[in-house]
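Next up: a single chain in structure tokens, the form predicted alone.
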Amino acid sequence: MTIETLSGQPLSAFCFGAMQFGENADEAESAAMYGACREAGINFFDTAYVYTDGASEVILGGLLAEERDDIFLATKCASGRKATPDVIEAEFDESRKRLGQETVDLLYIHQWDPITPLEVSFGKIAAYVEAGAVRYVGVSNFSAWQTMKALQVAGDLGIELKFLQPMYNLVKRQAEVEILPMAISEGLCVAPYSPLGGGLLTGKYADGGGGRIESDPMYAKRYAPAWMHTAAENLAALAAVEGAYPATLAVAWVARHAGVTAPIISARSVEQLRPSLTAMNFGMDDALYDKISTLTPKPPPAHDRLEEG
């Protein structure tokens, strides 16, 4: 099944994440990045109820208003809260008001809820699908077994779970073990986030630049291991040899995996975004892909039988 916008345009090979809109990117810079993405051919845009206290959805909704049918619009609900019908309804109704839209192309459950039965959560979303308010359904930050369970539950309710949004980059490769092979097997579309590893893989930290890894405790912990920083330095060195930006190589490497549909790129400014946009047309051959892959440890197979890896 081909995923298309309302106007029938195929889904772009990259997605833009509007997580920075309204915080690190003001309205003018957000508009400039949106325009750069559209010029590059991106029609897939991602946001969430929790991003920047709603400013992300408000700004993105205003930017796409005049070309809504040409945009594949994704948002998410139930992050850090139980995915109950009341929470889903309250957040999704507010998201639609912010976005200025009655319908979204894709609605994700933002995180796994270990308390609320999936039948209850997806029952609410199924009602939105039936009413035409949601075109496609997805899950974000779900493990492979959680996704398979969700696939079964959604199917039993008569809706199709089609999208998966995991974290995936050169220093966070756990998705290669089960999530990406599962997605290929089950025909899921995968839009991985953080292809630049919170900015680590741009090389800016080694050059003394600041960013989320220094200012945000969550990112600092996520990318704390020293080997990750060594890998980023080695990627920057390789990029210099290739005559490319480290960010271009990092994003192109993620995009090249057979299980990836559209990596989610993001930035604070157009200048910062350009290397990621360049990755859309970067020709990465097998030799370069393999060379980049060797910069970080390949995760062991799920059964941990290394002799079969």
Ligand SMILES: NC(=O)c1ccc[n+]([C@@H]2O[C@H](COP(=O)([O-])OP(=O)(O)OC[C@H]3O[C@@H](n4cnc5c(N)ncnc54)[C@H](OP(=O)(O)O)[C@@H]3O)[C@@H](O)[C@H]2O)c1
Second form
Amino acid sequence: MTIETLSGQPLSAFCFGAMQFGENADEAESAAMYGACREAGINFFDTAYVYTDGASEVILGGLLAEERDDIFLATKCASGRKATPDVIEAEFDESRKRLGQETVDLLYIHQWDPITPLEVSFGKIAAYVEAGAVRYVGVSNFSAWQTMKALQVAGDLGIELKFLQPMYNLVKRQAEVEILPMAISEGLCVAPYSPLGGGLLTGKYADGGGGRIESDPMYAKRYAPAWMHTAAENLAALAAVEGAYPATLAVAWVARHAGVTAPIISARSVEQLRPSLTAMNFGMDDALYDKISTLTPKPPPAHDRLEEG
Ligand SMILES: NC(=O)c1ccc[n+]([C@@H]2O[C@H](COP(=O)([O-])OP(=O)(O)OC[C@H]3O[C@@H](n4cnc5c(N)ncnc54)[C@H](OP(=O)(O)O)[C@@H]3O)[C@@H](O)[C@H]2O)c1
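Complement to the form predicted alone: the form predicted together with the named molecule:
In what comes next, the whole complex appears, and the chain from above leads the way.
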């Protein structure tokens, strides 16, 4: 099944994430990035209730207002591991106000809630689908077994769970083990986030550059291991040989996986965004894909029978 915007345009091969809107990117820079994405053919935009105290949704809503039906608009609710009907309703209703929209194309549950039964969370989401306020349903940061349970529950409620949003990049490859093969098997769309490892894979930290990996303690911890920094340096060296930006290779590598529908790219400025946009038409061949893949360890298979290859 082809996923389309309300106006019937097919979903673009890349998604743009508005997590920097209203914080590291002011309104003017956000508008410039939105424009650059539209020029490049991107119609898939991602935000969340929890981003930048709501500024991300307000700014994105303003930018797409004039061309709403040509945009595939995704937001997320329940990021605090609490996907109760009350939380979903309060957050999603507020998101729609900020976006200035009654309907979104895609609503994700942002994180797995270990307490609330899936039947209860998805019962609330199903009501929004039936009311026409949500076109497609997704889950983010769910494991494969959680997703399979959610697929069953959503199906029993008469709605389809169609999108996944996992983390996936050259130094965070866990999704290769279960999530991406599951998505291929079940016909799910995957929009992976952090294709640049939060900026690490641009190679700038080895050159003395700064950014989120230094300023945000969560990202500093996530990308602390020395081997990840070595991989970023090796990717930069390979990019120099290829005459490409490391960021272009990093994003094109994520996009190249058969289970990936649209990597979510992002930046704080148009200048930063360019190498990621270039990845859309990079056309990475098998040899380069394999070379990049060997820069980091392939995660072991779920059954751990490593001797079988
Ligand atoms: N579902 C979830 O839990 C979740 C989590 C995270 C993100 N997301 C979504 O995914 C989107 C993308 O995630 P992400 O921001 O982590 O993606 P990313 O592509 O891994 O990192 C983007 C960051 O890298 C740095 N950067 C990008 N291009 C650069 C360049 N050319 N030179 C130097 N630095 C550059 C910038 O940060 P600095 O300038 O600060 O270094 C930029 O904000 C978000 O906007 C959001 O929509 C979802």
